[in-house]
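Take a look at this single chain in structure tokens; it is the form predicted on its own.
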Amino acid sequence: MIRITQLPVDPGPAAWTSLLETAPARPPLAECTTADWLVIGAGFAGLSAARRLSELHPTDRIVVLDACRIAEGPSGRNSGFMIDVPHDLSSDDYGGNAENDHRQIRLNRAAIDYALQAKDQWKMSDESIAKTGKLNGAITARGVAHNTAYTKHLDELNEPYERIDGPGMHRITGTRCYVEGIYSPGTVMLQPALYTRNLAAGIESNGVQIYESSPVLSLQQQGAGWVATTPQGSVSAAKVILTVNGHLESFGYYRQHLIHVYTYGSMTRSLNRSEVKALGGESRWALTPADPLGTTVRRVSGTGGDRIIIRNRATYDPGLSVDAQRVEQVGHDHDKSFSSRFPMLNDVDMEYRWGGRLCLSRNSVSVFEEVETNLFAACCQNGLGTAKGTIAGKLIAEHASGQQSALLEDQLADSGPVKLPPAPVARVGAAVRLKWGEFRAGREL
């Protein structure tokens, strides 16, 4: 029997969810039931896995359990970028070797296609998900050098992009701090909470049963299947899929192989008309930093008004817990990043601050396998959960169903996360690497 003795902590509000009307709560699991398939985790990977299972096995009973409410965990706390081109956070220029990057592009674009098919199928709005492209913004000479290296890599991959000068960046963003940018056309942008809610409602229309506020406390093999126990009930299933990202370690798998990182975001209050006019620029844009440890910025306009999101800083927290004080401390750095970019908005406060969990591996690969008989895992998305989670969820459903495809072979090509050094060494090494990376980012942060 696997006993789960701790649950991850998600500090602060899920800001994207807070912008939406409160959704009716789905009931927690409150009975002992059976299913053909059980998916544990209702983020991008879990909902995509359940969706694909409902397509492959329309008459099977499919159950999804999540410890919290839809879009209040990590899926409602990210920046909403579904990026198609290389975006390795451990690399100075986001790229790796060409062969691996071509494979990742195929997987990322398959994820985007699958998400856009869901948009069409369930008539989601452009605010929920739309192909808009993104900017890679540089503030310093070092940032420009990063962008130059990145474009060379894109040239090698024969990927399109547009280089935008300082005045062009000012016309788009309203701020003069960016000296140049790289526009990549293939990125899809999400309002992650709205998309995830719509996806959950869509797969429910396919017959999938979702239980919220139903953390799995134990998982026990029973014959050829498994029994998952929650505080008020249990599910006996023939096959189980774990889509819990770094929480996988709590289930006893890949201990001392996964790197648990919290990243942090702040979102402004809604800008008034005079503030929108003072800012200028386009009403919607999305920017990743030239330096991977710099500041991600989004401007959104829609439900909840016109707002700006700042995301930077990362901390290594293997205990899967961060307190409110940490979020507040990081928030001071967000305020500095915001004021340096948007001095014309010096009276604008942050309405929401939060932390979100990432799971990385030392060799930047995921967990994608049958970890026990009829128990499958699609976890460790290396900070790119929107795209990698979506395609890993779809493909793990196909893998568990005995399907074969070239795309599944791409996903299975990773050998799995390598083991970390002993815990004290890993803790010090990760902290030093993050601090040094942020120091080198300089004004890009």
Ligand SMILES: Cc1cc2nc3c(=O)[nH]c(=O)nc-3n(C[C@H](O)[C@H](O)[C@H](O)COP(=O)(O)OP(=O)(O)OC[C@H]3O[C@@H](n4cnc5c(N)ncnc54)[C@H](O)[C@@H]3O)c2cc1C
Contents of the next structure:
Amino acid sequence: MIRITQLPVDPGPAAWTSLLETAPARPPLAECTTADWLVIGAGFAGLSAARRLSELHPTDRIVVLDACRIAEGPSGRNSGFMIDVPHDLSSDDYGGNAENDHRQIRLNRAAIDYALQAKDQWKMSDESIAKTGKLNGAITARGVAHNTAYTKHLDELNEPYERIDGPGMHRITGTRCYVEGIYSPGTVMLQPALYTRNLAAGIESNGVQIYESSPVLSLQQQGAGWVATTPQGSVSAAKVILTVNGHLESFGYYRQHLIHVYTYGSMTRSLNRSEVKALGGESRWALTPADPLGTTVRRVSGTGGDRIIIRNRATYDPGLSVDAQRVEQVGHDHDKSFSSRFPMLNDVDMEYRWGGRLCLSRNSVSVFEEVETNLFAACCQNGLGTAKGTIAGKLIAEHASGQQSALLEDQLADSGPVKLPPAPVARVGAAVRLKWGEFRAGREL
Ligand SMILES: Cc1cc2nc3c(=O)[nH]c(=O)nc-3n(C[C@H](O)[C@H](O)[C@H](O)COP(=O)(O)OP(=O)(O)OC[C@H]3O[C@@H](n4cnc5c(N)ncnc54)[C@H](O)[C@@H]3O)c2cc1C
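Mind giving me the form predicted together with this ligand, seeing as the form predicted on its own was just shown?
And the full complex, kicking off with our chain again.
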């Protein structure tokens, strides 16, 4: 019997969800039922797994359980960058070794293709998901050096990009703070809550049954299958897929192997017409920082008006929770990053502030395996779950269905997270590394 030791808590409002109309709640599981397949966790990985299962086994009963509401967890509270090229957050230039990077590009592009197919299949809007590319923006000489290392790496991989000078960055973003940008065309941008909602509705039309507010409290082997118990019901399933990202540890797997980090976002109120004019630039753009520990910025225009989103800071939180005070404190850093970039908007306040979980591993690999007979896991997306979660979810469904493919081999090539040092050492090591990295990021933060 696996007793789940901790349930997910998501601090601050899921801002992207708050911009949308309230969605009717799906009822929690309130019966003892059976299924061919049970997917636990309805983020990118879980919804993709359920989608693929519904394609492979159209007559099977497929159930998805999530502790929260669709799009309220990390999948609906991220910055929405679905990136095709290497984006290793633990490196200085986002790159790793060339062989791994080629493999990761194949996986990321397969994720993007699968997401864009969903867009076509279920008639999603461009606001929900669109291939727009992204900028890698540099503010300082150090940022430019990071960008140079990054382009060298892209050259080695034979990947296209465009270098944009300071005036060009000003034309796009409206701010003069960026001295250079690297535009790479393959990134897809999401309104993450809208996309996740649309995906959930799409897979329901394939016959998948989703229960919200249905945390799995225990999991027990029963014959060849498993029974998952929630507060008001249970599902007995022949095969179970865990797509709970860092909460894999709460299910008793990979303890002391996963690095739990929170990162934080703030979103401005809607800009009025004169503020939009004062800002200038294009109405939609997306920018990752030249220094991986710098500030991500997005300019959006759509449901909820014209807004700017700031994301930065990362804190090591092995307890898998942070309080409201932390979100508030980090908010001060967001305000500084915002005002230094957008002095023309000094009357504009943040309307939403939030935090969210990331799960990393020391060797930047995921958990993708059958952890027990008929119990599969696709977790630990290393902070890049829009693409990595999507493809891991699709492929774990294929793996659990006994399929084989070159792409599955690519995914299986990850050897699994390595063990962390003892907890006090890991805590100090991770905290120092993040703080030092943020200090070195300087004005890129
Ligand atoms: C502020 C922020 C910005 C980010 N920006 C980006 C970005 O731009 N690009 C990118 O690729 N990634 C980004 N990320 C990371 C990305 O959101 C995650 O990597 C991604 O959500 C992981 O997807 P997943 O499906 O594996 O897990 P999750 O999205 O975490 O989904 C797991 C689900 O499991 C559920 N769950 C957990 N325990 C239980 C239980 N006991 N019973 C039932 N359900 C349970 C949770 O409620 C959750 O919905 C960002 C994250 C944050 C917080």
